[in-house]
Each structure stands twice: as C-alpha cells, then as structure tokens.
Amino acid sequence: MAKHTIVLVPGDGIGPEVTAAARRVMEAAGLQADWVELPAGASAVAEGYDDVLPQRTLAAIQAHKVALKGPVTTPVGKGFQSVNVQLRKKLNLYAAVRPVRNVPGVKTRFDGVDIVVVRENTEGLYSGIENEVTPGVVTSLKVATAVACDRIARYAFRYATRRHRKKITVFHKANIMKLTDGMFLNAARRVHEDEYPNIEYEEMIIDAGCMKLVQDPTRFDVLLMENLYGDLISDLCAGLVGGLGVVPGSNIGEDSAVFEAVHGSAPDIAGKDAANPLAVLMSGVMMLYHLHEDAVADRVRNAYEGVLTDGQVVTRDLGGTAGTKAFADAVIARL
C-alpha cells in the first residue's frame, strides 16, 4: 500500500469535529497518509490570515493533488465570496460529482434511488459577474464556453461508461435560454452521437425533470446539468434518500480533486459532539477509490453500512442519540 499525502481543510462549524472522525476511521481501516491540515472559510480569519482562502492552503492542494474538506460557513448577501466557489475556480475543479443513494437503515419515501448528479462546476450564474447598472437595477451574467460545456459533458460519458451506467438525462432550459443551455446541450448533444453511441441518452426541460425526480426518481442514472442547476437538483435528490447528511460530493479537475460534505457548518451544534460525520466519511470513501485504495474504501463502506443496518449506534439527524466520536467509534469497531 502506498502512503499518501492528504490535504485536510477542517473547515467551520462542526467541520473540525467531522473531519476528524471520518480521518481516524479511514486511517483505522487501513489508510496511510501524511495528512497536511490547513485552514479555509471564517475558521482562516480567525487564525490571522488575511483571506477565507490562503494562498498556502491552495499551494498545498495544487502540490499534492487531492484535499479532504469539511463544509465552510459562506454569508448570504453579504460578505466573502463563498470558499467553495473559489476553490473550484481557481483549481479547475470542473466536474462536481455528487452520488445519491439509498443508505442502509434509513428509511425514505423511495426505496431503489441511485443517481449521480454531474455538475458543471466553474461558470454559469456561479461566475459571480453581477453590475449594479444605475440604482435599484441590478445584473448577474451567466457564462457558458464551448470549452467548458464540451469537457463537462464528455466527463459525464466517461464516468458512466467506467461505472457501468446505462443512461445519461440532460436537464435543461434550452427553450428559454437558447444561447447558453443551447450550447451545453448541444455538447451533450455531439458527445453522445459522436463517442458514446451506446450510451442511452435523454434530455428533459429542469422543471419537467424535477415533477419526475419526485414522482419516480428510481427512473433516472446520470442526471447532467450546467452549475446552477446541479447545485439544486444535486440538494432535491439528496432530500430523496434522507438529507445532506448521508450523501457525499467530490470535485474533480485534471490535476487536482476535492473531496467534501455538501452540508452546512451548522455553528448551533459546533463543539457539542452532536453532528454526523457520515456525509465527510462518505466523500472519504470516493477519496480512497480515487486514490486507487479500492480495498480500503470497501472496508469503511462496510463498516458504516453495516453500523447503519443495525441500528444500535445512529446519530441525532437520523433518529438516534449517538454523537459524532460514538458513530465514529462504532464504525471502527465494526471493522
């Protein structure tokens, strides 16, 4: 087994907390790391750096190619410009790959969900251009590139060939904006005829997508989509199989990839050894088969799936009573 070298970014909130429990699971499952922790989000100022983003944090990730981040607190119409956002901007971290599945022990309204959302993950409305033309009128641009729409969409043939999934569905507002999601579906469009023949292949308009996604979502496989929408679609199919809380993500670039929890920093419970670390365990996982650990990556699988089936050990967002170092502990003596 190799030993690999990991950059950390605790993050906000419970982000510390989390972070830590899935290291020591992964670790005890078998992972060898140098692990390089480094601040990003509020938790950077605090510590008396001048940006929610250094510049040695992102040094390390572009140096050693791979990070492990828990959820940053970002303000709401006000404030810094959210950390995930820069991050995935300034490290092309193009591709946010977020699967949704059914968890053992959790029971939904849907049972047989198995979706990945592929998000393009650098421009769209997320661009962050917005004017303030004359006073009360205000402007956001949406940015879409043939480069970027063109990468994406081939990601998302690539990645379902190598997973051995059957369908690609390209959600859309192509009849409104004609322009911008023309040319990305459009891309889709040739990547498909092109390359990927033998991939099943459908486009939807978002709104009918999103009626279906509730109605029956065990009908869909690969949803692709530009930023904005993947950002939605990606926390609605999270809702399908039990919340932010049991569903990783990860971001991928040519030279770097981000692995992290989708949820919030949730300061209320910061400190209290109440929050789940299932979500940072789970992006810990996609890390480890990243990392070509395969059989690591099984073994915490396993034992997390297998802690959730029992049902003795489950955390406070799921019905339980067991905080953050008990799940944590409990997974470990699983393995």
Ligand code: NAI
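Form predicted on its own done, so how does the form predicted in complex with this ligand look?
Coming up is the bare chain, nothing alongside it.
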C-alpha cells in the first residue's frame, strides 16, 4: 500500500475531537499515512498566527494535495474572511460534493433518500464583494462567470456518468436573477445537450424545489446549483436523513481536494465528547476513495454501518448517549 501524506486541519470547536476520532478509525483500518497537522480558524489566531488561514496551512495543502479538515468558527459580520471561502478560492476547490443518504439504524421520515448535492464553490454571493453605497445602503455582489458555470456543469455531468447516476436537477432562480442564474442554467443546458444527452436533465426554480424536496426527496438524484443555494440545500438535505452528524462532504479542485463534514464547529457541544464523529469519518471515507484506498474505505464503511445497524452505540444527536470516543471505539471494534 502506498504511503500518503495527508494534511489534517483539526479546526475549532468540535473539530479536534471529531477529526482525531476519524483519524484513529482510518489508521485502525490500515491506512498508512503521514499526517501533517496544521491549524486554521479561531484556534490558529489563538496560537499566534496572524490569519485564520495561515500561509503554512495553505502551502501544505497545495504541496500534499489532500486534506481532512474539521469545521472552523467564522466570526459573523466582522473580522477575518471565512477560512472556508479563502481555501476554496485560493485552492480553486470549485466543486463541493455532498452525498446525502439514509444511514442504517437512523429512522427518518423518508426511506430511499440518495441525493448528491453538487455545489459551485468559488463565486456567487460568496465573492465577498460588499459595498456601503452610502450610510444605510449596502450591497453584496453576486458573481457568475462563464468559466466557472461551465466547469461545475461539466463536473456534475461527469460525476453522474461515472457514478451511474440517472438524473441531474438544477435548482435556480433565473426567473429573477436572469443574468447570473441564467448563465448558470445555460451552461448546464449546453453541457447536457452537447455532451451528456443520455443523462436525464431537469430544471427547477429553487423555491418549488425546496417544497418538492421535503415532500418526496426520493424523486431527486444529483442536484446541481450555485454556491449559496448549495450551502442551504445541503443542510436541508442533511435534515432529511438524520441531521448534520451523518452527512459528509468534499471540496474538489483540479490540483487539490479538501474533505470535510457539512456541519460547523458546534460551539454548544464542543469539548464535551458529545459530537458525532460520523460525518467527518464519512468524509474520510470519501478521501480514501479519492486516494484509491478502496479496501480501507470499504472496511471503514462496513464497520460504521455495522455499528449503526446494531444500534447499541448511538451518539446523542441520533437519540443515544454515546460520546465521540465511544462511537469511534465501537467502529474500531467492528473493523
């Protein structure tokens, strides 16, 4: 087995607990890796770095091309620019991929949910271009470029083809944002018609899409959308299958990839051994497939599915009492 170098960014809040648990499980499953642990977020500033995304951390991800990242706390309305937004822009991690599936043993309103949210990760309202026109009047600029719209559309269709997915649904608001969402929509249409006519394609205005998602999520397959919509819809979809503790994610670029859960740093439960490490572990499994460590990935996946199916060791977010460490221990015991 090849030895990998993986940058581990523990992050803030519950980040250090859940990333440590995920690392422990992957190592127990046989992953051979050198881990380069580096800070980001409020904890980086607390350690004396002058930015929430230290240059050292960025450079390490650029050099090693793969990172497992915990969530970071982003100050609201002031202070530093979000680590996540910086990372995605600086590393050009243009595609956020978030698979949302029912997990064994977690009863929710719907069975058979199997959705992949593909989110454009570099522009839209996350351009961070805001302006005070005059006191009392502020604006925020939504950016869409033909290059980024085309790139994410191609990514989604390529992903759907490789994973034997049947349908792509684009959520948009091009009826109102005719230029920006219109450009996004046109790119998806063009890629569908010219390159992937065999994949079923549909378009939905996002408000109606939200209603349909909560009425019957099983009618959806791959969802493609711009940045802000993808952020919101990812959490909505997480809610359909048991919450933020069970949904993994990845941020994919041409050169590097950063794997992280959808959830945040959960300051309300940080440091209490109360967080579910599963979402980060599942993100780790996505990372293992990305590194072509399929056997280790399968082993980890079978082990956590076994624990969830048994229903003996259940974390608090899913109605049980098990802590972060106890859940990781149970997964290791099943390997």
